[in-house]
Every structure is written in C-alpha cells, then in structure tokens.
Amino acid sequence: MEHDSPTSYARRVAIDPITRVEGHGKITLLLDDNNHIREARLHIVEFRGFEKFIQGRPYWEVPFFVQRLCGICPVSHHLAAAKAVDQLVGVEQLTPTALKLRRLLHFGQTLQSHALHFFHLSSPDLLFGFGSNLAERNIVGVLEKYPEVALQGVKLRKYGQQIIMAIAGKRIHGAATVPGGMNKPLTIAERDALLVDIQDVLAWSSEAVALNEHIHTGHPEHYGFATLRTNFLSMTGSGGELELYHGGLRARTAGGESIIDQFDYRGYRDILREEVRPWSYMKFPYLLALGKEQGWYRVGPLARVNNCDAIPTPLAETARQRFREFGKGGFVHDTLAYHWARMIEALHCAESINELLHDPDIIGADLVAPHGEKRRVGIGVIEAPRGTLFHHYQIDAQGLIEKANLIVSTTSNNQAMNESVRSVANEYIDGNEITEGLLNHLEVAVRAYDPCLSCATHALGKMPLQVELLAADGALVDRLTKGVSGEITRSV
C-alpha cells in the first residue's frame, strides 16, 4: 500500500544499505502515529545502464558483455544472451553436444550459486536464529559450530565452479558460447576429472535438502514469516516438468489456477508489463491479464518447484513430493521455503550433472549448428538461479545492437520483496526502539529471495548499516549503526 501525502505518516525508518545480498539497496518504512506500516519500500539505489551502453556493439559480443552484470550468476546472462544470438543467426536447433554442454554449464552454475546463497549467506540466520548473537551469526560462526555443513557448502560451490572452468575456460566471465553453438569441446580428461567427486556431490546435495526440510518444518514460526499468497511465473518443459534451460512460460495464481501455460517466451511482451516508480531504479513487472494491482508475481526456486508437475530426476522428485505434502497438495507460499526449494533444485542439478557426464554426446566434437537466415530480433529466456531471466535484442542491418531489454529475476520479485518487508515490519516493529535483531528480521525477509540488487557480487555482511527513526518534523528519535566490523552502536 502506498500513500503519496506527506502527512499520511509520522515516522520514517531507513535501512541503508541491506547486507548479505548482491549489490546495494536500502529499505524505508513509513509509519503512522500508532507505528503501523503505511508504506514499505525496497529501494535500488545503483544505476547500471547495461541496456544502453551495449547499444552500437556487434551482436556477437553481447554474451560476453552482459555476463559482467554479475559475479555469481554470469553464466545465466551469458546463456540467455547466447540463446537470443542463436535466433539472430537463424539457428533454431543446436547440435546435441552443444545443447548438452550448455545445459551442463547451466547446472554447474545453478549448483554453485544455490550453495553460496544457502551455506554462506542464509544458513547463519537459519541455524542460529534471526536475533541470535551477531558475533556468531555469520559464515565464520557456522564453520565453528557446524563445520561439516559449512565445508559441504564450500565443496558444492567449488564443484560447480569446476564445471564452469572446464567448459568456459574461467570460473567467472569465461568464453563458452559462439553464435549457434559452443566454443570448445569437453575433453575426456576433463569429463573424467568431474566424475571423481560426483557421488559426494549427490550425497552433499541430498543432505542439504534434508537439513532445509528439517529447519523449515521444525520451526512453525517460519511459516508465516514474510509470507505472501502470490501468483507464480516460471518456465516448464513440454510435459510440465521442472526446466531450467529451455521451455514454455507458465503462470499460475496463488490458488493454482492457470493464467498461461507453455507460452512461447519470445512473445513475453504480450503478457508482461514493467511499471516504473520514481523512488527505485528497479522496475515492477506484472502480468498484463491481471493488471498492476493483482498481476505481480514471484519467480525463482519457490515458483519453479510449486509450478512444475514433476522434476525429471528421481531424488529431487521425491524431495518435491515431500515439499508438496507440506503444502497439503497445494502451493507452499512460505517465503522462507525459498531455501528448501533452492536446495531441491541443487539436488536436481547434481543429478542432472551426473546424467550428462555419463552421456557420450558430452565429449562430442560437433559444436556449431549451420547458420540460417539472419533476423533482426532475438529473445533469450532462461531460468537463472534467482528466477526467470529475459534478454531481448534488436539489431540493425550491420549487426549492431539498436535496442536491448533485460528483465532480471530480482526485478520480477521486486513487489514481493517490498510486500514481505512490509509484512515483517508490521509484525516486529514495536515502539520507537530499534534493535539489531529488528534490522536482521527485515533483511532476512529480503535475503530469502537471494536478490541480486545490481546483478553484481554477493556481500558477506561486512557493509556498514545505519537505521534512523525520525519524528514527523524531521527530529531524530533514534539511530542504530553497524560498523564494517559488525559492532553495533546507538546514538540519539
């Protein structure tokens, strides 16, 4: 809910910046005289401008430029752009080897990103409690108290990065694709090296699912925390199965009713709109059929696991069934269940990697499909770790980029993150005093979505943070500051 009148609220709380997320953002809460939340806003205060500064560049350079958006999920941007470039050169079907190499690359990237988010950024909150001792509520504290869990997270991420290294030549910002295919084959030696640890990776991923199920089902207070009943959007395969690389768009209401299904993502402009608001650089997408007020939606692991009819790998499918049982056969709307769904996907990635490494096509040499008639428009969509990612390019007769439009996953979750913050603030703000625990409760709500606020790199919680409570006349009521080393001070 938003109110434009400056007299509709009495106090403003600002959290600037949010920690343990990617990029920089802040939260502001506007309160009335009874401390009820009148507005809750997540502001994205960085401006990146990728859509503008790639204009005039040759289309074949775009997959390498746009992956610089992010240091954690560059592969998603690389592959979404590559899918768009394939269309520009008239390629509808990749060779079997090229397609499977891209899928292997994407599974490796999703595995390492999911591992990083849960084990490094979110497990301190979930293992120790949102308001626990700040000194231990970090990855160092997890290493000291839960060393096996922390080391599994490190090893899972390392394994995903090894896959990226083998295919793209570098762990970050490599050169994997070419128009219509892949840059280099996977050698037998590289394949065999990846097979060495795959059984351990499967075991660690299974244990991560079990841990997250235990955490969520064992803490009933998590069920309603920042929880929303929303529409969900994701890609699914032709049979309704979970699909991370290529499929049709599926959107369903909070109750599970179909809005669209198997929709060709190249027509996304017919179903989605992006609203611009003056207080944030991040847009607010919505489903056109439902309008601005009712059409906002969530994407990412929670949307994908809810939306799909099955997961095409056995261990992850068993985990999905248990997830749905928790939802009594319907959708699970708990925002903190994002973590559980995220680890189910990590397990699916591990199983899929195992299958692909045993597929003889993966070490094939036929890497590039014949080019066809060139086109002026290419639209690539992929399920990035954080959700559905859109890359849309238009080129001129010389092959230079004329227009570009990117809808990143976090943008689609923008309204939901705002609403989750508002929900938590309504429940936990009490009087004028601001505590570090309150700060972290608000950040936990945002952190569950694994947002990439600038599509940059994850922060480990060491950024400074300041929250101020102001009276209606602007007078300072309270101020809480967290320094770069994590110490908390109060001053008025």
The other form holds:
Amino acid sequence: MEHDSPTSYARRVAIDPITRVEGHGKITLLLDDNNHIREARLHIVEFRGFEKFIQGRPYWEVPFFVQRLCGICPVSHHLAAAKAVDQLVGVEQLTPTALKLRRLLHFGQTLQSHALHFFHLSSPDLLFGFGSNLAERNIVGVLEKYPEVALQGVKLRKYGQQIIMAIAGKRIHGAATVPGGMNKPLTIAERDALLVDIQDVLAWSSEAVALNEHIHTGHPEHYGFATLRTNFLSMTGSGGELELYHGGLRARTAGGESIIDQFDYRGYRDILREEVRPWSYMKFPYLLALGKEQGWYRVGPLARVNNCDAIPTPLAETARQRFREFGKGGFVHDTLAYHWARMIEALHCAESINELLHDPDIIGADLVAPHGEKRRVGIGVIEAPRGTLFHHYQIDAQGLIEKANLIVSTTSNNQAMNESVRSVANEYIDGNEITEGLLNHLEVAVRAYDPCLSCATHALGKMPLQVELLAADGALVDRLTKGVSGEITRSV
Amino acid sequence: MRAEPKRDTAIPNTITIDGQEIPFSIGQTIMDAALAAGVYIPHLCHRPGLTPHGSCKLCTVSIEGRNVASHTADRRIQASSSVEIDSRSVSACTMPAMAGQQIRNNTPALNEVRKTITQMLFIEGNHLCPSCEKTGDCTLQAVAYHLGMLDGHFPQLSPRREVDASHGSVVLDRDRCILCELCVRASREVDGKNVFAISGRGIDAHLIVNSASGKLADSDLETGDMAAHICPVGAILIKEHGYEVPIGRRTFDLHRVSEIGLEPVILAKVRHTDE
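Mind sharing the form predicted in complex with its partner chain? What's above is the form predicted on its own.
In what comes next, the whole complex appears, and the chain from above leads the way.
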C-alpha cells in the first residue's frame, strides 16, 4: 500500500461539502518521478453526516432514520439498526416468526440489490466489453440485444421488492421492525402470492450464476483486471457457513490463514480501526492486528463466498464449489469475480426465500419478544449486499442517542477500490495522457465493488467521472471528464 | 347544557356553506354546525369537546355580504390572496353560526390560503415525515396531502428547540410543535391538570411545561392523560413506541382527513392499537 503523508498534498486536493457535485466520481492519479502511478485516490465527496444528526434523537426512531442513507439497500440499514435497538431493550432472542420475517426481508433486499447491480449496472460492461460503444453499453442496449437476460434482471429485482413490500409495507423505505421484533405478520395471502413466482426466480438466479461463471472463466483477461490479493472480512454462521443476517466475524488473510473467527461483532472496536485521510470523507478501516499498512481488507460477495466454508442451500453450494475450483482451492482474488460471487449469493437468497416461504413459522403471529433489562449500548452488524455493515449506538438514560458510529460496506472496500484503480491505471495509462479507454476501465474497476457511489451515479451507463493525473510535484498533467450524457472533455 | 335554540319562523336557524343549507343550534359555531352536517372544514387546532382556540387559522372561511372586512389591511390581505373582497374571513371554529350566513369554504382561493398556512407550519418546525413515528397518523401531514401541498415553499427555519425526554413514558419534541394548544386544553379541561402552556411571542413561541424545573419528569403528566395522546403531530409521543401500526393500516392509509368523527380513530392509533 502506498500513501502520502497528510501534509504533502494538502494544497493540491481540497474537498469541501459546499463544492461537492453529488453523483460525480472523481479519481486523482499521482505519478512518481518515473511517471508510474504510485497512488490512486477515489474521492468520495458526498457528505452525509448521519452519525451527527441522529444525536439527540430517540433510539426507537433510528432504524427509520438511518434507512434513508440509501435507496438501494435501505433494508440493510434498517435491520442493522434494529439489531442494535434489540440490544438496547434487552432482547437477545427474537421470536421464531420475527427472526424468519427479518431474514426473509433481508434475502429479498439482497436479491433485488444484487439483481439491480448485475443486470442494470454491470451487465452492459460485461456483455458488450469495457470499451464498447457507450450508446449501447447500458440497460437499454442489453434489452435490445439480450432481451431475455435484461428481462430476467428486471423481474428478479421486482420479486425482491415484492418481498420487501409484503413485509415492510413499501418497496423502498418501509416500516418493518419494532424494538425486539416486527410490526406485522405475513398473511397467508401475501405468502401465497410470493410463492407463485418462486420457481421462476430460482431458475433465473441459476441462469444468472451460469452466465457470470461463463463470462468470468471465458475471459482470461478478466482474471488479473484490477485484481488484488487482500484480506477478507465477513460474517459467517456458527458452522462457518455463509450467513447474511446474524453470525460471528471472520477475517482471513489473502492466503487463507485465520485472523479472527466466530468473533462477537459487538467487540468490533477491539479488532477494527478507522483511519481518516484529508482528501476523502470516507474513512479507511483496517484490522488492528495487522496494522494500517497491511490490515485493509475487502468485504462483500467476493469476501463472503471466499470466506465461508459452505453455503447452506444446495444450488448455491454447488455454484460455490465451482467458484472455489476456479480458485484452485485457494481464495479467488479476481476483482471481477465479485460479479460471479454476487450472483451465487443471489441464488442463495432465492433458495432461502423458497425455504422460508414453506416454513410454517413465517405466517406466525408471535412477533415481539419480551423486553429485558435496558442497555446503553447497541451494536448491530449485518451482511448488507455490499458487505459487512456496522451500526453502533450509545444512548443516555432518557433514551436519546448520544453517539453513533456507522461503518458502511463501501467504506471497508475503500482502500481496495483505490488499489484496484491504481492497478488498472498503471496497466492502461498511455504516457502522460488519460484516454477514454482508461476512463472506461477505471469505471469498470470501481463498479465491480458495487460501491454506494455507483448506485448514486450510474445512470444507465452514464456515470459522470473525472480523472486527474498529477505529476510528482503536484502539477496537473491531464484531466478528462465524462459528463452525464457521455460527452468527454479534456482540460489541462 | 346548551339552551334550546329559539325558533324564528321568519329567519330559520340555518347557514349556507358552499350553497348547502345547514341547520344549527344557537351557541354552535360554524365549525360545530358544519361537522354536525358532515361538512369538512380543514382544521388542526380544533377538536370537538375542547374549547375552540382559533389559532391554526386553517378553518378560515369567508362570510359573504355583510360584516365585510372594514380594515384596509384586511382587505389588502384578502385581495392578495384572491379571497372575495366583499366578504369577511373568519375562523369557523370560533365564529358563532348566525342565521342566514352565506359561507364559502371549499374554494380554490381559500384552499390556497390554507395550503400556505400549512407550508408555514411545516417550515417553522422540523417536520421530517420519513423518520417521524407519527407519519401516516399525523393530521398535519394528512391536511398537507388534502390541500395538495407538494413542498414547503418557504425557506426552512430549522429550529433547534429542546427535546424533553426526562419523563419516564412521554417524550416532548418541541421542533415538531405547531402551537395548536390541544395538549394545553386537554390537560386543563379533560385531565383536570395544567401541564402545558405556550410561552414566548411570535416566532419565539414555544411549548413549556408547568413544573418547577420546566421538565416533563417533574410535572404530573401521566401516560393515561389525554394530553399525552392528543398531539396532532409528533411533538408529544409515548416513549419507546412507534411504527407499531404497519404501513397500510395507519390512520390516513385507511381514512381521509376530511372524514367526520375521526378523532377516536386517531387517538386509538396514538395508543398503538389497530382498528
């Protein structure tokens, strides 16, 4: 890992909430004396401030407040906060129905988010090629050329949202949890309506896995693209299996050695630290045991599918085994394999949804567990679609939030995204000029991580992006900007 | 016990609202007569059974013909709001019904004025519907929908008033208070206490608590009091509850704010019980 001292570039890069342009990605590439890229900085300039402005609010409002962090995965924030709130009211164990409803909700959410990411955002790059014509490299282009694939994506996402709607009352930003439980049972009619399409959903998810396996294994040039050998962090179930709702933390080195395992996430501060760098609003978390330089890690589908010992649903487990075979028994570090892993998880979600819909508990009426002794600290962790998500709240004696700390998934991938960008830039830089091809490849590298920023910015393949190349002395060498309508402008 | 209305054969005890003839009893206000006849006049600070207050001004109606506004300033306001010049704007909740009144209620001009008032109520406080536990059960929100309010129009004032969570089971979020004084009147007239009052003037007006420390914990407010449940917005809430009635079952998922006699439904939802 390479990074500068905070002061050496302090005059060159200034990010201010006032000057932010929401929905724009900005990358700065810093050259060394030999004109190699020694550091890449993906600037996250969206300023949210949720941790600050929920201070002083009643704790029971929090799951509803924080879900507004995102329009793609609000359920993840809602559930992570709800898990923290359960602890605040002294609930250790939800009722079987409430737990299964939350899991169903989470599977629906992950399915729709993964479907959105692959089919709407990434499939155009992967099906048409990274440098292909921008006019067709979008979901509309996919609909024209691969209508079956595009429609399956749309329907998968719709199905995930139907689940959210049935449980939370709205497809986006609903209301599902209460302290220690859920606010509404799933009716038999709602369950039966969801059962109608489940076999199709299973088939579409299986096809999506096969398509992604084919895309990745069939393109050897993808293997090394933006690829890094990194540590992985994820939650696993008590038997080491893939687990998205509740489990212990597992971190492994790039070679597969255990750093932590079955770690109670409520002690996350004992194993994680967050570094602040002056040029980004996004922090840089690292595993304390390995230190700042070596301790950064990746989260999300690639981390989870690599880290787990098994997937507890049969079709996804078979897919996982093929994935691991591709890694020749070791971890698959290919950054573009995120897409493949993501679809394996989507299949796992579809299978889990099927199981839960056939579970008699899912239509139970016992929704709220008795509250126990109140606590002042609640820490909820969940595997959100983009990775491990930490919500940590401290309340005062009156029930108002005193402190909050959120480590969102994209934050954990921060260093890895920068490193991937550096790797791609070094490979595709052409002298001292930023080319359109480089711009496209950088975009693909960032998008593999499915960062929140890509959700916000990737409007039908037209992610506005600015790339700057700075010489060792900080002078601007080149600057290329792609606007929302795809037009490229150069300004030096 | 109200006196029986005197019957006058020459002038029947009726008023006319938007062309509809409505009977009234002596002592009734325009609002009383309208509600009894099933006619909705938008309101926030009014509640049958409590002394009319006339503070929210949402129930402003115009009475035509006589008693027109005599002040130039009143006329200017009326003109700028496209309200009939030859009429008098009054609060329906405080204006006694009088035989022969020709009243306009549901007109575009009046609803525009009401919408502006509602916008001002929104921007004066911190009404963040997406995270508020009262959303879907909030009368202010419902009235805003009813009037077709799409934005706050005016710059947000974003106040920072004190949240009082000192009470064991009731929390007071002053940033959501619309100064309707329903809690003040409920405490005094129904609960037989005197827990709340409004202090300060104009933009500095705010809800205060009648206790030595000024804190709810030191007042005699109890969870069973009507004052703890009557708030039409999310300013006074029962602690550690919220979002318990699922989306689709909340008051205004099932009802229109213009339905007459909704008060018991709203109160039940505040107590977190479904219909």
